[in-house]
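What follows is one chain in structure tokens, specifically the form predicted alone.
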Amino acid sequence: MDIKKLIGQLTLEEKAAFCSGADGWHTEAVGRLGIPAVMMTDGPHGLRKVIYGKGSNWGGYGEKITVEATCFPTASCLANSWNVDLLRKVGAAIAKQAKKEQVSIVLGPGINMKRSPTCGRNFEYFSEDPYLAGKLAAAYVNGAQAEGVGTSLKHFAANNQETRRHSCSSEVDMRTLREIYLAAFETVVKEAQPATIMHSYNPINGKQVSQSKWLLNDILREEWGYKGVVISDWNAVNDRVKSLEAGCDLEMPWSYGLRDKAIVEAVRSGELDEKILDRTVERILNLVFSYPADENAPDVDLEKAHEEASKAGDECMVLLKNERNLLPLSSGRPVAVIGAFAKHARYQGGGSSHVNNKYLDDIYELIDKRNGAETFYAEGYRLGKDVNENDPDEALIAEAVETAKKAGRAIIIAGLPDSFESEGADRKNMAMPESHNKLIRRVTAEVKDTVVVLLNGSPVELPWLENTDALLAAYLGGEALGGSITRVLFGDVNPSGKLAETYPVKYEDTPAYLNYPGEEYKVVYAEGVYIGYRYYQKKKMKVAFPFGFGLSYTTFDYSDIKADGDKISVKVTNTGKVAGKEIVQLYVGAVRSRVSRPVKELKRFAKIDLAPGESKTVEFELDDRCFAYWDERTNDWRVDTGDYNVYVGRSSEDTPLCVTLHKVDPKPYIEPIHVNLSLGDLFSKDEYKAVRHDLVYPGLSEEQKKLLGDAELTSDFRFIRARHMWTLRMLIDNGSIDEKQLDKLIAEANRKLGF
């Protein structure tokens, strides 16, 4: 297909029309030239194709039907697997169902950082860590696009809340933006080249993303090498001509022709260069012909896909507590299953990602079948739109306590109802409904052998944790979560998930607590790079469960860490009695740095499978980016000369192995000398060694010269204190030199340094 020739045959009006959707879900078609429309639908964790009927429109009013599809675990759940192969398979499975429905683009995955646990859409996002999120999302994108279905990486960028998401400006410094909020997108672009990238609604530092050439073109295309199509989030464009110039190719859904007309008028008036329009149309046509609808796509067996979702869920269950080895449960004994979720599970989030799944596991039925003995049920709390889910029902709780006592052991299924967590609104706090909390407290006080299973899309406070002996975080595990929960509880599956986010003790402990979700139309990212575990470790704060944490029914020993240049190897041994999977995590931390840096940051990970007594050597190869920070002075990544600790272990807090590497900055930054330069910097930095003596000594008194002496070679306390306080301005204040003389000395020193 000769795309450029095709563009030459399009009228100006047709080219402008290509820059917006034909409706809520399709691109424009030009029948006379054989250009088809392609369809896109929601679907980060399962296809959500909506068919509109009589009296309806794309916005969902009137009659509509959502096709049946498989609901896989949500991103927050999948991330706990730390398994890139699994994410690739899930992406491929969703793509196959999309292809069968003639869907060309799946609108996902979402990889916004979890700045606060209370973001209402966190269930759709992977992690608080950009490296983990980027690697998992890249695998998902590669898996889907290998099946001939495009993806839409979203929401680019710094879209970390639902409150006023259309209008609230994310005020964030450049280092934080680069290291935290852009890094995952960069990984996916470079490793997977998603077919489309969806830009977010919000402004960043006052500039609307839809009109940010710096973000959509300079960084995304020129710096990272992105080749695909940038689409808007639905109704995220303010000025179509300016957004087109900035790099937004496709406006979704459409504007009833009004913005198409604006493009035509801008070209004809000379306001918009038609070459920009042609370039945009070329990208869109490449997308259309790269991911065409396939009317001959094979059927999808939803029953088989349910099994795939079930296997995916098995890898995502996180065992957080297991005192007295309460788990795995033995079968053949009575057990009480408590909680309305046991029969009406919450397995996915609300909003645009909601899947109409054909199959759904019943948690109670599966536990009853697997247990092989009398299984009791108690509702425990009520669910529903007409119920105050935060208000404990004393009668239901009393009934649950008696049921648990009768059985002698209990499984409580609790967590966050739909009304507490959904797209479009942020949570007000981290609390579970009090009806759930009170139920757990009362039952665990009476029956010690009680397991709590949480169904939630993001962290919650756990006020009953101390008195609970077993806790399983099942998250929103998709339509097959009941099977995964049952298999883990009874030991048919050894849990291998680990947290992709931190569970703080209370909401007030969270890094963004004082600045979330902002005031009116501005939210300040005052915590900087310190989100999630980076913050808690720097503050030495106690958390309920750290990033990367998860228990197993076996144990793993770490030993023999070795470094060969930037290649790190460790030996991991299964020292228990059952087979299990371990997630080996590698973190890097600078021993000293010129800027404030986290204690350690995740840079590599691997999930391995070990039989009892088996050992494997895990190898990691590091690169400069593993040691770098974003240097705002040079607007680039920098690795300072110095020592770096490389930690390897089971979680962000449990890293028993460490080796130190020395890195050398090949192009150390030299700051031009100025009147406010401290003598501490002048005398401690090697790059100034050739000029500092001639620069300083002409302006010092004899006493000061004596004090300084060969100070760079001493640890004299008086000098350490003095050099920290003194600046070159001190030479003027001393009266030994005037401003003109100092300016001359500084100019000569800078000349010698190459400025």
Contents of the next structure:
Amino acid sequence: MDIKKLIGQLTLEEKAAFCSGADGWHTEAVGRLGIPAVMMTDGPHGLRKVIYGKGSNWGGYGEKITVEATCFPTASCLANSWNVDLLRKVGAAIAKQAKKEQVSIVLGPGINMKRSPTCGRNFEYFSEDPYLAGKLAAAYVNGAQAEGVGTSLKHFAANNQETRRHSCSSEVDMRTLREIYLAAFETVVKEAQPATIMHSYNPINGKQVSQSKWLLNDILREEWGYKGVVISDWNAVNDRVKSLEAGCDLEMPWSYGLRDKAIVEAVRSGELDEKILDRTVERILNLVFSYPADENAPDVDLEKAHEEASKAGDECMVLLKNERNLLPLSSGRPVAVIGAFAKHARYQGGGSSHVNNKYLDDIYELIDKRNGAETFYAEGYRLGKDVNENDPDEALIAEAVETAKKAGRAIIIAGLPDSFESEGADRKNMAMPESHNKLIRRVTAEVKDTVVVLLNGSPVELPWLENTDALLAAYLGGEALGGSITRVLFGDVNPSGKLAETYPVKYEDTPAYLNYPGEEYKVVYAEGVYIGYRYYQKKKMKVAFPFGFGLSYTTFDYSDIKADGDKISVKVTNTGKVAGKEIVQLYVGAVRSRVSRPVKELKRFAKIDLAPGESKTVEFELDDRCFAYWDERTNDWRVDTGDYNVYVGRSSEDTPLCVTLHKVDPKPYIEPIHVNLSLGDLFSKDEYKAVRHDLVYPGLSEEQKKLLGDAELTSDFRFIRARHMWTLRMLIDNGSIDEKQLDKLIAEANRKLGF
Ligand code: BGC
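With the form predicted alone already on screen, would you show the form predicted together with ligand BGC?
Whole complex next, starting from this chain.
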């Protein structure tokens, strides 16, 4: 396909029309030139293809119906698997369903960082850690695109709240942006080249992302080498001409032709260089021809896909507590299943990612079947739009307590209902509905053998944790989560998920608490790089469950850490009686650093399968980025000379193995000497060695000179004991040198240093 030639045959109006959707979900077509429209549709954890209904325009309003598809676990749940192969498979499975439905682009995955556990859309995002989120999302994108379906990595960037998501400027310093909020996007772009990237609604540091050339072009394309199409989030464009110039190729959905007209006029008036328009159309046409709709795409068996969703769910369940080895449960004994979620599970989030699934596991039924003995049920709390889901229903709670007592053991299914967590709004706090909390408190007070299962898109406070001996975080596990829960509870599956986010003790403990969701049109990211575990560890805070934590029905021993250059190996042994999977985590922390850095940061991980008694050696290869921070002085990554601890273990807080590596900065940053340079820096930094004596000596008093003699000035010399308190300027105050002389000495020293 000669795309350049095609562009030559398009009229200016046709080219402008390509820059926005033909409707809510399609690109423009030009029949006379054989250019087809392609369809894009949500969403990250299952296909949400809108079929137009009565009164609907682009499918966002009015009556709308979506095709039946498989609802996989949401991103926050999938992330608990820490399994890149699984993510690849889920991406591929969703792509197959897209293909069958003639959909060319799936709008996902979403990889924004979980700055606060209360972001309403956290269920759609992976993690509080950019490395983990980047690796998992890259696998998803690669899996989907290998099936010939494009993806849309979203929402680029620093879109970490739903409150005023169109207008609230994320005020973030450059280092934090690079290390935390852009890093996952960078990984996916470099490792998977998503067909499209969806830019976010918000401004960053006052600049609307849709118009940020710095982000959409300079960083994304020039620095990271992105080749695909940048599309706007739905209705995210302020000024189409400016956004086109900045690098937003495709505005979605459309503006009834108004913005196309603006493009035409801007070209005619000379305000917009037509070359920019041509370059944009070229990218869009490349996309259209790279991901064509395939009328002969094979059919998809949704029943089989349900099995795939089920297998995915099995890897994502996180066992958080299991005192007295309460789990796995034995079958053949009465059990009470409590909580309306048991029959009306919350298994996916609300908003643009909502999937119309054909199949749905019934948690109660599956437990009943597996238990093979009397399985009682009590509603426990009310669900639904017509009730206040927060208020406890005393009668239901009393009934639940009686039911649990009758059975002698209970499984409570509780968590966050739809009304508590959805796209478009943030949670006000981290509390579960009081109706759920009270139910758990009352039942656990009466019946010791009670397991709590959480259905939640993000962390919640657990005020009853002490009373509960077993706790399973099942998250929003998709249409097949009932099966996964049952298999884990009864030990058919050994849980192998670990948290991709911290469970703080209380909302007030969270890093962004004082600055979330900001004041009207600004939200200051005052906590900087300290989000999630980076914050709790630095402040030595107690958390309910740390990042990377999750129990198994077996135990794993860590030993034999070895470093061979940047290759690290460790031995992991299954020391229990059942087979299990372990997520081996590697963190790096600088022993000393010029800038404030987290205690340790996740840099590698691997999920391994071990039979009882079996050992495996896990190898990791590190690179410079594992040790680097973003240096705002040079606008680049930097690894300072020094020692770095490499920790390996079971979670961010449980890293029994450690080895120290030494790194050398091949090109250390040298700051030119100036009057306010501290004497401490002058004498401790090697780069100033050649000039410090010449520079300081003339400024010393006679007495000081005598004291010093011809000796090399050292950092323990009495004059500079106060190190960073004293600066070169102080030499003037010594009375033996004036400003001009000092300036001259500084200029000479700088010349000698090569400035
Ligand atoms: C959401 C996107 C979504 C789009 C289309 C927007 O409101 O932010 O994530 O893909 O709608 O449904």
